[in-house]
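Have a look below at one chain only, the form predicted alone, in structure tokens format.
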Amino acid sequence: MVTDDLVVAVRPSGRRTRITTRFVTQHTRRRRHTPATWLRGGGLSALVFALPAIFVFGWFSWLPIVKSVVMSFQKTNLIVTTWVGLANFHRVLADPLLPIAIRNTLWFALLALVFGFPVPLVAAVLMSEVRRWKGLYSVLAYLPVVIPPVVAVLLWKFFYTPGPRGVFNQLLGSVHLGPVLWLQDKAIVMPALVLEATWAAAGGTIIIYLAALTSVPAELYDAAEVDGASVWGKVWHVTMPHLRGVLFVTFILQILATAQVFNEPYLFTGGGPSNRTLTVLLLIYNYAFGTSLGGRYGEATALSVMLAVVLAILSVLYFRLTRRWSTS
């Protein structure tokens, strides 16, 4: 037991008065965790029940990761394996296609953030203000997510058909524009891919934002309306502060997803025209399967490991830099 005395001098009417306040702090003894207490607390039975899930997760998740890291130091055709050390990493870094793939991936990620990140937020805010048919709008917004990604890309590839008979070109022709070579023009092929990717992925983010908006107290909107705030003022001063944590999470998730884009470049253009849509993941695929079965698996896994390390470092730095902003 620890006792501290605080002495306060007070002088009412010229007289000194001594006031003593006693603070008592009791140090309770913490319970020590030992193997015996762990067993008595049911730790062994919990471990036995968790072992099957741990085994399945480790076998199908962590074991392939460990094997990929080991393979990045090997030259193999999956039958004959030779240890080559860092040679795979040197060959990947010396590949002239790597800077092109990195530049295209960054360009795709930038376009997806500039155009694709605000769209779900604006749509969720507008849908939250709708008084009727809110459930129908939510279903329509989420419908693209239900469509298999390959089917969605092939559907949009049909829409992007060049010439006046393409769906989008027919729409442009109705206002005397076009036709546009959507997937053949080097200047617009990447925005065309971003447009489809935004349409396909926005629904899930909209649902997340709608769920977060339900936690905003209605009294805050009423108070803002009494203060004369406009619709934009209510969104900026009430809605956005409550969505701050969700926005920080969805932002980093979108960066990680766009850095690993594969379906759109592979199914739309195969990396063309003139490598304008060659991304890092598509380059990894080309290393492993682009030439023939039994290709450059060591280089493919080496580039995969480098990409994973870069994304892990980026995630750690992002969460450290935004920890205070996302919780304040």
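Residue numbers count along the first chain shown, from 1. This is a predicted model, so every value here is computed, not measured. Each form is matched to the other, and the largest set of C-alpha atoms that superpose within 1.5 Å is called the rigid core. Compared with the form predicted together with the partner chain:
After superposition on the rigid core, the Cα of V66 moves by less than 2 Å between these two forms. The Cα shift for P273 between these two forms, taken after rigid core superposition, is smaller than 2 angstroms.
Once both forms are fitted on their core, the CA shift for F262 between these two forms remains under 2 Å.
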Contents of the next structure:
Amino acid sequence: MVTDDLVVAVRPSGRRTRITTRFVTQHTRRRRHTPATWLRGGGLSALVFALPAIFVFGWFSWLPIVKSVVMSFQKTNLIVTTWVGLANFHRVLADPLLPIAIRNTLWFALLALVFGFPVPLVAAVLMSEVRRWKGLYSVLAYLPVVIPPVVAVLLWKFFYTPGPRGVFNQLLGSVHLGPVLWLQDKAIVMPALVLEATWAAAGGTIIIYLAALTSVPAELYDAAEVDGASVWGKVWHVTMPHLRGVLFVTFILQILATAQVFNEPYLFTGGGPSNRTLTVLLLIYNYAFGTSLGGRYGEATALSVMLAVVLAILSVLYFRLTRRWSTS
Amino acid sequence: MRSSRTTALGMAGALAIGLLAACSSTGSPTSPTTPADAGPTTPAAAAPVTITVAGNLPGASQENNDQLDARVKEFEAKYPNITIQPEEYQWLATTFTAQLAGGTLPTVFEIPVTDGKTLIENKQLANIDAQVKANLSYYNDFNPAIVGYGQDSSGTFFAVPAKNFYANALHINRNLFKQAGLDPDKPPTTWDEVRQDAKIIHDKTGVYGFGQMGNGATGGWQIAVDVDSRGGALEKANADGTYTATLTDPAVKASLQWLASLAADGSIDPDTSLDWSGINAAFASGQFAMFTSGSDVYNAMVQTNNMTADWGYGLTAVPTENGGAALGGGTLAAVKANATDAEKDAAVKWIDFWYLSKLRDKDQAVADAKVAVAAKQPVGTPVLPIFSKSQYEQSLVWIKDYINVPLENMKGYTDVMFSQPVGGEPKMATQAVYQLLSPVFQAVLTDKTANIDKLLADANVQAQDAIDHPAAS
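Any chance you could show the form predicted together with the partner chain after that form predicted alone?
Below, the chain from earlier opens the complete complex, with every other chain and molecule after it.
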């Protein structure tokens, strides 16, 4: 419902009486909505202006999504196509690699949440407290985000070289430790991937937190100090409540991103060793492009559809559960 | 106000129409301008035609690119109406299907022999029978053991043997052999000797003695090399035309146990993420002393990994036992399914000029070798004959003054290359079976407690499923 106040606010130079009259007139017209009124009201202009965006979005985003859903019910090598009903879904669900991929994805997500979620928060809080060189720290924190992901992974792959010649192993060797098989040891490979992923992504989250932290009124910290609050008390009782909304958003974004982790396992290990880093998205990729003679596109899209549905349900549940907390 | 609004509306509309037009003009990538299996027609002899062709590997040196450019100029001088546009090209299982489906392959592209039959059945290659018979007077001279990979059941040409046919061989770093006190002129001839030498090299130099591909399908491919050399097989053909997965074959287990013994020795590179190009780079950088791959990968290491003739490279035969063979392979040159007749004609002329004429014609052989030597590219790397053994040897005589690869370091292979049996790859779901073996290889290399029997039994069930349910229909 539009109010007079809002109209005045939008047109501060207008005359109050005249504006109110116009509002009433528009309200009456809206009730008698016809193509002619839509045309006169600028509907066509809006549509023409929106058309390029609608076209681009529809062509490059929605059409592939629709085609993927359709393909999940087909067996195709992109030349010969047959309808197979739910067979692709049945084959994917019966694939012994699926539970392995789900388990690995959950393991990556858990590690990324345990290590990757608090690190940017702590870094942002510390950086917000720094008085000098704040810009430099921000640049250093954001620098990994600027590096293309493939380049970053190749760089870290060099660091992770097994044997005593690897960069990290040379560092460990200087204190008589290692060498560690960073990407070959089944127990270490996933934390190694999470370490790189955290390094690569933390900068963006830090910037978001830093921006949110600037919105915390300084008077609250002053009041907390007057009340005798410790540093931890100020963080817990002043900073965190103000960051809560941002934290909820970054948390769900983190879950969505980790559920779709692909770059690290694909580029570091190809899913190995022995499927220990095979994630759901990498499994989808392998279905589609793992062999040279007509990939299992139907199964790839079937698993994609299932993943999208699960993530959508997860997102809805998350926002419903946290709606009350995040708006308080 | 009204004027600017009208202009803006017009611009927005023009943009929308432009976008539509841009997309519609692209057309369907798979819609042929001329049906692929349409009968041959005579192309206009002098009509200008431009084709894209598979060029050098990504990351090729400037010299390598100069060599290609020089040959393109010679070709265009010979055929003024044809324009050649080389594109970087490397066949990868993971990208080929997408390129094929997306229509982004060059007009002339390369495929492994194992993919030929299926691509023909799927109508994904152009019918070049008329062009082959019109331009390649020697089409009856192809090695009968390999020409069939590019033909359908009636003998119609859809692809021709090109570039190279090879058997897998053992590549060695002679300098590391010397540093370890081993004689590189007496390379290992049994798998036990390979293990012993690998351990000695690792113990004496600290460098891994052996390395093996383990990424994606390449891991399984190299297990197939190991298995073939031990007289085993990954698949068995049944009398009724079906195939049975035989990953539980004793030779498969023996191969994996041998790899596990190297892992126990600490003499095998534990990096299981190496693929074909990755292992070339790792070997060229001195990461390990021995690995198995096609006999021709020296070319790739010179072209993309800065290897030189005095690097210390050596080549010897893959050890064989129990009636085993060296796994073979090769490359076919094919043409895009939607190529026009004129493009197909130009494509076959290019295939003749770039891949084959240097094997058939002395002048072309010398011209090609001259350009290659001038560009510091390898000449004379041992491969299997695309035509006949005598033809191959004749071609080497023509270019003997230009051979610049260290043949004296390759005698372990060249002495037996025509007497050693050459084995074939699994025929059904080849890439899928290879992919299933890679995790088994990785497990053996990284887990001392890996249960090889169970791993192979599980993989065998999945391999049979892949054989019974081929992805491409």
